[in-house]
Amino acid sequence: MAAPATPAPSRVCNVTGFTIERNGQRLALANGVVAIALLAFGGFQAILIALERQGLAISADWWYRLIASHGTTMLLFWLLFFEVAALYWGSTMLLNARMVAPRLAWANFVMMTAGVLAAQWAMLSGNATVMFTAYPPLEGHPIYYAGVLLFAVGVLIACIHFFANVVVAKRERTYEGSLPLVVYGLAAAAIIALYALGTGAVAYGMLFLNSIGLLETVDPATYRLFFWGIGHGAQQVNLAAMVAVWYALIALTVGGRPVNEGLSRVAFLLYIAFIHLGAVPHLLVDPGLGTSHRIMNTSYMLYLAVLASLIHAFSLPASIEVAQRERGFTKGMFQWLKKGPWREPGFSSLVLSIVVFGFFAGVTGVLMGTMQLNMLVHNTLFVPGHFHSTVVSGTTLAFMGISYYLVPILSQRRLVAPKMARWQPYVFAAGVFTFTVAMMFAGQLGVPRRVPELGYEAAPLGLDQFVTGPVPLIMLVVTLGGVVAIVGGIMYVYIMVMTLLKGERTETPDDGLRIAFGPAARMRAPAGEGAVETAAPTATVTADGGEQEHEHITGLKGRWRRWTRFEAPGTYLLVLIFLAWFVVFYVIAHVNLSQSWPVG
């Protein structure tokens, strides 16, 4: 019989305490850079997308390779590569357990890398200036199907590695108890990659086998099923990872703990079993679908996944407000926020990442769930404004948080710039916030997406709507939004690039970073910033001998203050903010639906 496998050497982390396998550390940097470098890349590409708007001389057909390398280097390659860099993080450091397989997981990483280089060549060259959609009878390079194909099978790999890390875990007891709530959003991540970069495999299968001339045709109808399980649910995939990241920044900066964990789980499982619907509203206009189901499947099946989301829009603030308080931040109802670790990256991220995300995503992305709404604004800019806020001011943001943690700590050094890096998250959220906010406006106007010019000068006829009134000033602010964003991304990519190159080594990379796992005199509020005694409640001794309380105060003074006895009372107004402000979102959306379908 075989010899056991000698576990690779591990450290125990003098920051977190956690055990950190020496696979898994190098595993996780390893997709971790190659994101950051693609992300690099693809911000790059979207300044000159931007400027071109503004007179940047960039012919129609550069712009379209441009356009079809950033969408779906930014969709897919960065974003999948970093939660790939996560899975690995989840089910080795959180767990306190070990790669079940490092060499497969290497080849994996190449295979990833190949296909992406595969990929780009094929956009960049102009063999493959398809969009990201690809939608047939349009036809890319061979090269570029094969390179999606490696990708996408790839993080199915990386998935089912996760999976197997986690029962390994789990059979050698280096955990007790369920998984840790952010492993289990990791889990249910992976659980809906399986099913996107499934669809997805089919999808650029078919095209792969007609751009070698094994499948004479592919069916429109049935290629655009199949690809929106990738084209929309790789965003799903984003979606839950970027709130199981949100708790671990909960954890790392404020040491909150979800205030009910079993309804945050209940919520994540909603997601498996109903976010997907949400590629629905892609496919409103085909004919393959009956009317029926598109009504079904575009309200009340996907309000399941909301209620998922609203769940957590609970659950998240709460969590970071009752931490606070415990901490002693308990005068009126917003000191907890107020006393907030500001100063520090990750929680600025994950604040700015949840407000913006929430705020502007999540309402416009259920408005253009509705059928009758999507179909007022689906080829317009307020489409790629949606999902600009929803991968970049959301997801995208988050990960930068995750980052001023992860980084250091697994690469045992201590971060370059820290006075840079409290400033890039704002710097990159104002940004990202303008030009979404002004693709939204555009949107309305009805400004068209995917065009390289919209005065349309090459056309017998052209078109001047656009290119009058108000719509160059909003133009101007999306390129100036994009400019901040771009100056914040350079931000980031400098402290994280330095911080790997030249960062000091270090066994408590923390560098004054508030981290949860640290000692617990680090969780204490400090001295004169706030920290106060709750005032008991007044008693009178009963006949037994025991006490019972008293509520003197009546009226609308006595209402506040049995109000602010409320575990989260900060959190409960600002829910009831958030509703309002759904319900405003939906008059606005449903007058301008009045005003383009008159009635009577």
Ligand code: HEM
Second form
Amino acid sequence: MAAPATPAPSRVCNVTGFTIERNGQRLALANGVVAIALLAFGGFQAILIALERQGLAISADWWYRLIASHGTTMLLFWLLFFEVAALYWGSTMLLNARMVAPRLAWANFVMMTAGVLAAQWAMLSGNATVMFTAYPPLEGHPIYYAGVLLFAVGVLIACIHFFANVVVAKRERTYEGSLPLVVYGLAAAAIIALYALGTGAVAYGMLFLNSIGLLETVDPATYRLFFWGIGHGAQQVNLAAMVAVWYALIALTVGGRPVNEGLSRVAFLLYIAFIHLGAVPHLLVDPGLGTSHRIMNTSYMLYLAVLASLIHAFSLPASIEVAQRERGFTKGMFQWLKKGPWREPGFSSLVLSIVVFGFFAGVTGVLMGTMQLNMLVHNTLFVPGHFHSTVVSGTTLAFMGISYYLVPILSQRRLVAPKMARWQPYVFAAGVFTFTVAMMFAGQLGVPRRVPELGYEAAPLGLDQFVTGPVPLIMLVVTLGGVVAIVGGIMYVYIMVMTLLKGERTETPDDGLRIAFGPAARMRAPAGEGAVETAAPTATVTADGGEQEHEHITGLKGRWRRWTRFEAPGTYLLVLIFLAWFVVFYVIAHVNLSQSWPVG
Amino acid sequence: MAEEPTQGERELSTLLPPKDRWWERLGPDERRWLTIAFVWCLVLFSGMYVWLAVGDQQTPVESYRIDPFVFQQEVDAFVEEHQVDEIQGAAVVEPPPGSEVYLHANQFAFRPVLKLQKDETYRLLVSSTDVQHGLSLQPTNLNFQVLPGYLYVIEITPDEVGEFPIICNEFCGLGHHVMTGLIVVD
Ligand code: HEM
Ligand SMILES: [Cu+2]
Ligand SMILES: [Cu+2]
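Now that you have shown the form predicted on its own, what about the form predicted in complex with the ligand?
Okay, now the whole complex, with that chain kicking things off.
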């Protein structure tokens, strides 16, 4: 191994066996800590936002400022800061490698933080109440655009740093062969981020130049196209990063890996190839685009990016199932699931986020992105309902799940309050699930997004359909679910902050967690307490052994055998149920559409 | 402290490099699911074209650039020609069935109030003269984006009688939550 000029001290992790370099560790932690602080800040705003919907708290002016800040803080700052942490972690620890330019990374960290603070000032002082979408000709203070730009450029630099780390690791032979699947997924996220942040820099750049008088006008339709390059592109970064984190959680909690890892990689390639078409789902009821353009783009080219997600939808649970069956939980269809480590926060957040993401977020996303169906939901509360189920119960929950491992391992501190950690994913998921589904119902009834109150009866030409009927009750459920979600969020932030500040320093930070991965973990496995649970050893089914067994039986009988034998039968049943659910919603949505006024 | 295992004896994991090449032959499980999933993707894709052929509700695609100043003048002329009434200070117009009808989104109102006839098709000409707005027709819940500088042509055929409020569902400033309009169908 070619030693770097001034090698940063590194250590071998007792839990995973990876070599952890000090710079990578510190940078990943620092970015992660700022991310969590931003999540806490956005969560605090969410309390006020959710309560105002019940007529409590604050003025409309402040509500708009808060929602502008909540949206920007959460969607851009929290998620991307965490992703930068994940990129540094993946490209150093998982490759036993080093940060190539740690000073640059620290400068970048400072720049991103400064950008965040600048943008927050502008939004909270009422100088940039334009929402994170910042659609022109609404105007905000130049500092707002400058802040977001600095942040976006910082993330771009971090992505490039990630690639530099990977290339140098390869050259220094700190790992052999291809990238591990998780790093591969993170690389996909970083590639998509290059595209997303590039278009974002153009969009916010135009507005910045406009705000300081250097650009006379910004065409609203052009802006929307560029903006949604980041607005939606960033969601695909979140998606790829989340899937990578899911695969990492599967390794950490049950020691699983995909039945066919190559297929999962191909799915990431499909994301990279097609997901950038995703700006157009947001423009489906805009003037200025033709039919074929809308259809091709909103379907990500024949839904090939959706195909990628469907591949993961199979591959992820199958990984869990096969690993659990190898561990001996082979009874029936679902013993593997029942005997999962449900008390392990990583496992519960993994499964909850996969299920909610798939059944609610994914399905509603595809329906909203179906050209004609989009008319029914565009800009209604259905949209926040959809994206809270993607980025909150999906991405945010997955990121919470992995931090239960990363934070102790990187900070070498014992997780405080493991009992609370056990409950946290359930509380958070239940709350988010409740308020997202309620938002979707409200959106179906026409409730608009981004309004502090539904007191339209007081407006000139007012209407009362939101004060009579079921809407008030549904909005109450939104608030109640929101409060539960916030409690779950507070639990998470508390555990993380206390672990970092007060957690007992330890060489074995997996105490209190049950980590199924790693040479150290394997060595310790049989030792009671911390060990991963296994059933009595029964005949195990292996991934490829089973198939070979049948390979030589030819003819009809062999064919029949092969077609009726499933490596992951439980998963098969689950994905078929999922597909049926998908089809039902697709049909219901079209029935709804057909009941609208004829339009065209 | 554990020894770093060498490549050969390494376990396979999502956190570790794969053995040799990463591509593996697809097993029957994957092949089956891949086929089913791809077919469903094709259904979703062709579904949009099928609905184009059989559905009555289509995404409007006709649009033009228009100078906001010109649009304002056309709206004024339209209101002058067809105004029949006034409610709460808003002009009420009754254009002839099947005609072109202007709808002006402006902070913080959709004007004029339109009186339309059931089962007649109208060409709504929608634009804004200030910022972006969201046209949300209640309670049938049809939603469109309104951009200044662009004229969006939305053909609608009201198929029920009654009062149909319009609300704005794109953030357009501090009065966003009181921005309304009205279509009356008889
Ligand atoms: C933890 C509890 C949370 C609650 C109770 C909550 C609640 C809300 C509410 C009530 C809205 C307003 C919806 C509207 O009227 O348009 C909103 C908007 C939003 N939320 Fe959250 N939220 C939470 C967490 C998050 C997280 C973790 C993220 C991102 C990862 C997020 C991203 C957003 C975004 C992007 C918007 C849209 C802002 C806009 O329209 O400009 N939220 N949230
Ligand atoms: Cu408006
Ligand atoms: Cu508005």
